[in-house]
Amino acid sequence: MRCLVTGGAGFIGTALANRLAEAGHHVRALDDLSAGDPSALHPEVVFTRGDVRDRPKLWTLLQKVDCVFHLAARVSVPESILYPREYNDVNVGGTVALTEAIRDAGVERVVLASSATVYGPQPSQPVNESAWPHPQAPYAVSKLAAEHYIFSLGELYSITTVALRIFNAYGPEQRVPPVHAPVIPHFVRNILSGASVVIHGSGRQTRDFVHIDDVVDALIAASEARDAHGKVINVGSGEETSLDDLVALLGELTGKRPDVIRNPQQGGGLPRLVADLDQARGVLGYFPHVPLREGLVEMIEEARVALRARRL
């Protein structure tokens, strides 16, 4: 398979591009490097720096491509509240520009990396794909709009389209930005370094943490599945974990006592969110195989190595 991974130097994009290259596929990766780092890409991945809205560049990269994995996006929920126009420009405008270019280049399939944030608060859990979305931030709105665009344009242009709503992905090589860091690598780093862990809200709010290997499995399955066209599919672990339980487990695995600071005055986001995986199992043959405990051990060991290197 010849494929293009947009956002190919990001956390999920790098893991996906590397897995595809290791399996012998021809992989092109596009990233504007606003948050990505191409240094971890497999040597066989052909990397191009550029914007997903750049139609001439897309035209060049899409020649003879069989499938596009569209991961390029701005991804911070808090940042999207400050800069909604930029999130709309990149996440929605980029999806439209890419789909137009896919049409013109004759690419047959596109897999969109969407987000579980589109669900917002839901009356019942686990949440399945038939639930009515209640996006509560511009990032979530932009992802929902991107879904509608690829499906509507896909029908008009005869492109096979599928959108994966990815829950809280984590794993090795996940970067920790100075602000709005993903919860697991942020907590791991702080606990190991002796810094405090701040929990906003009650700490009883739950999330579905899914390992990067499982996310990549689902993305690749979506590029091959016969019955995935026009479908939205959840990608998670199917396991519900509260932030309090996550901190307790990290304390057990690190052998340290986390210094927890609670901030009940600031909302902790959705009270519950966990994926119903029935459709993922039926359409993609997707069965997550990395338990949270195992994934956290891997993250802790990686963080320990990084901390030791910093002290040398």
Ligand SMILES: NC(=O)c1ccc[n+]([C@@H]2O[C@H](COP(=O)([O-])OP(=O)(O)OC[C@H]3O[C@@H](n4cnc5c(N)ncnc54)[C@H](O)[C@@H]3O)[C@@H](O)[C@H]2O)c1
The other form holds:
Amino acid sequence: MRCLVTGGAGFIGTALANRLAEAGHHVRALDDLSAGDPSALHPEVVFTRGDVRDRPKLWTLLQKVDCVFHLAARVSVPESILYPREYNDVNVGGTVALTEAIRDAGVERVVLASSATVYGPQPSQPVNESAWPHPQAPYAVSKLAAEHYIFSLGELYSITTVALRIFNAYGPEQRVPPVHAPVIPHFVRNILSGASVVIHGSGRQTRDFVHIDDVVDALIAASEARDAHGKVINVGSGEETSLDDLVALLGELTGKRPDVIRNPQQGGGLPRLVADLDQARGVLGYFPHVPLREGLVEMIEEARVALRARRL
Ligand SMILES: NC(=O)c1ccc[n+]([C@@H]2O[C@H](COP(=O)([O-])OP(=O)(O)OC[C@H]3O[C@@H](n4cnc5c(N)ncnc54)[C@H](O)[C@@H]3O)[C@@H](O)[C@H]2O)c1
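Next block: the form predicted in complex with the ligand, after the form predicted alone:
So here's everything in the complex, that chain up top.
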């Protein structure tokens, strides 16, 4: 397969591009490096720096491509509240520009990395794809709009389209930006280095943490599945873990006692969020195989090596 991975220097994009290249596929990666870093890409991945809204560049990159994995996006919920226009421009405008270019270049299929944040608060959990979305932040609105755009334009232009609603992905090489860091790498680093971890809300709020290897499995399955056209599909672990339980598990696995600062005044987000995986199993043959405990051990080991290297 010949494919283009937009956002290909990001956390998920790098893991996906590398797995595809290792399997012998021809992989191009596009990223503006606003958050990504191409240094960990497999040598066979052809990297281009550029914006996903740059249609002339897309035109060149899409020649002879069979499938596009569209991952390029601004990804921070809190940042999206400060800069909603930027999130709309990149996440929605980028999807529209890309889909037009896909039509013009005659690409057959696009797989969109959407997000479980589109669900917002839901009366029942695990949440399945038929739930009515209640996106609460501009980031979530932009991902839902991107889904609608690829499905409607896909129908109009005869492009096969699939959107994966990814839950909380984590894994090695996940970056820890100075603000709004993803919870697992942030907590791992702080606990190992003796810094405190701050839990907003009650600590009983739950999330579905899914390992990057499982997310990549789902993305690749979505590029091949026969009955996936026009579907939104949850990609999670199907397991529900509270932040309190996550911190306790990290304490056990690191052998350290986490210094927890509680901030119940600040909202901790949704009370519960966990994926129903029936559709993923049925359509993609997706069965997540990395248990949280195992994934955390791997991340702790990686963070230990990084901390040691910094101290040398
Ligand atoms: N990580 C998760 O838990 C998660 C959950 C749900 C959905 N997703 C989605 O998966 C995708 C990848 O997320 P990630 O966690 O790897 O984030 P990431 O920030 O590591 O990757 C996104 C990449 O897109 C690039 N990018 C941003 N704006 C761009 C633009 N205008 N043109 C070209 N490239 C641009 C960034 O430089 C970055 O490398 C995103 O679409 C995100 O919404 C991620």
